[in-house]
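In the block that follows, a single chain appears as structure tokens, in the form predicted alone.
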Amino acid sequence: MKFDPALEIQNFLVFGEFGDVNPSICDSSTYTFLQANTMEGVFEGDIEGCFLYSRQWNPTSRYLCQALSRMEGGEDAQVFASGMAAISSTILELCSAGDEIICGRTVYGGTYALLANLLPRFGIKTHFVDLSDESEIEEKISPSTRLIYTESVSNPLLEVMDLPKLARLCQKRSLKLVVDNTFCPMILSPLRLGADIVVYSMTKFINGASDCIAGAAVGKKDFIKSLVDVNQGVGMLMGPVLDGFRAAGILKNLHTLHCRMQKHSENALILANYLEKTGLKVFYPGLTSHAGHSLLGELMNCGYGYGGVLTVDLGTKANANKFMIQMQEEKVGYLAVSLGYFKTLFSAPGHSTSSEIPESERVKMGINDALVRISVGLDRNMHETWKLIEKCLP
């Protein structure tokens, strides 16, 4: 039976015979000992599944990274305070000065940040390229190549990536290949399609109510071990731990996540048919006119539809936050950066998450004043909320 992520968060159960329906909430910083040469030996990273202090494992946040592994099909987890966090430690983990990074020339404005502007100041360097074209991709590799980073669908023109060609490639050279899929959980499952390692901004579809900021990295226990190593470790030094009452909330969320993004690309859809329909180039893989449509298609898990963000390009600046304004008055959703949220929310990413991108680059993306990005809601009806935003259309 091909993977069904769903199915597997469904099965994954933290309780015997007798217990809680949900987790109880560990509220501890540190765990005691019953002999000193255990703490030793978890110190020492000798003995697993002990708790030794919150800011390494915490029994609810242990949960939660158990139930993400299992939706992603991997080995094991970390959960971190933020997105940012996530992708931070992850590379930082992987990476030494003196080493390099291919990453896709479209990402999210806080990676590229991270990447062009942070981590060369620790001797990190990172060419950014077009992950569809293999010769340009192999033009920069060298040997002090270590990753390539991408995501499965790029923020915010959704361009979907061939993650299985990536990782042949990554597979060939001996390089990683880490993926954010914050746009697509469950629709895609990037580990099974090659990658060695999976982050999120948990903060966006995966918790779904825009009331926490959260992260996580998926891949092998050899990885996740080494981020909460005590000596040495970036996600243990660095200290970007996610409370255990956030991850607790995290984790009935995510119980639903299925039913939500179904929804979501159930909306998304009928809005981008809708507006492509007034002429507006509409940027969303669930369109058979958008150039990843058939390669998303051949890699989506079955059932979740072709995700619940949309880009769309309304001419000029001035349109677009016209355009904006008016949907928010009219009680369609709310000029607000992230996504995910169970209300629509959109931004115009030229000045919003993309903004840490030099204009120059921008032009270079395709990234323009004009385009705003629709993080599209659970509505109910979605044809009746299109009558609302067609009134706001130029």
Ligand code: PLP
Contents of the next structure:
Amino acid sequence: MKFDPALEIQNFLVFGEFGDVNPSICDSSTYTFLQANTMEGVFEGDIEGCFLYSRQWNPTSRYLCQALSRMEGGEDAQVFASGMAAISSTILELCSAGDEIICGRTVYGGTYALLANLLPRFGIKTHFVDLSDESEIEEKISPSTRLIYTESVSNPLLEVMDLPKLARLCQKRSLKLVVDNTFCPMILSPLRLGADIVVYSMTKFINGASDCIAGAAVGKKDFIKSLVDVNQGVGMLMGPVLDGFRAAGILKNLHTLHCRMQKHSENALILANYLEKTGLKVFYPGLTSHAGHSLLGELMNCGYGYGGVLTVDLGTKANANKFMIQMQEEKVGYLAVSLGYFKTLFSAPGHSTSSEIPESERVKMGINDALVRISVGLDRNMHETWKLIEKCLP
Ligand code: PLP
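Same protein, different state: after the form predicted alone, show the form predicted together with this ligand.
Then the entire complex follows, led off by the chain already shown.
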């Protein structure tokens, strides 16, 4: 039978302490031991499965980790206090001073800033390349290269990455492939397409309520074990983990993710089609005009569509700004950064989520000030919503 992430979540059943249908929330930072030598064994890494201190593992967060591992077809996971904590911890766990990273040119602005500005202070250098060009990647690989970092579907132009091709290249050169799948949970399963580690900003679709900041990394058991190692693990020593209360909330929302992704995708496709018919340039992988349409069709899990985010080019910055203000006035949604909320969110990536990227690089990526990124909400009837959006167009 084909792998279905929604079925994996459906079959994830845990009971609370009193037979509760949701696991009990563990409200504790530390845990008792009945024998002093058991505690010693846990510290030494000889005994597994005991809880020691919630900066390493919290039972409630552990349930979320188990559910995410199943959803991704991975072996284990760790959950973090933000998507950036998941990304930075993963990278720091894999790289040391002197190492190099190859990164897709079109990544989220915060990730770009981490790799371009912060990590060089610790001796880690990143080459930003067009990951669809294998010769450009090969040219940058050196004995110091440790990993290739990419987003499965990029922000904000929704470029689709050929993950199996990148995975083959990584295997050949003994590199790790790290994939940010924030835009496409359920739709893509990067580990099953050859990635070593998948990272998420759970702030977005996975939680879906825009009420918290959270992240995750899913991969092999050994990688997660190294992350939480008491003596050396980045996840343990830099203290970036998610609180158990938040983990409990996200776990509940994870059970509705498949329905939400279907509806986000259905609504985004309707809107993309309407917008394209007006003659505007629309970036949405569900449109046959999008360069990544057939590739995403080949890689995707069936039944979750092409995602809930699209980008439209309004021609000028003034048009883009006017459009966004009108959309908010018509109550289509909010002029706000972020995505994956049940309401529609829109922002101009050139001066928000991609603003950390220097202008010269943004031009190479095809990002201009006339672009508006729309994270399409769970509106009951998108055809009715279109009547409001149409009035906002310049
Ligand atoms: N990855 C992507 C693709 C994002 O869009 C974002 C935030 O917008 C992040 C990572 C960072 O996540 P967080 O804000 O949860 O730290």
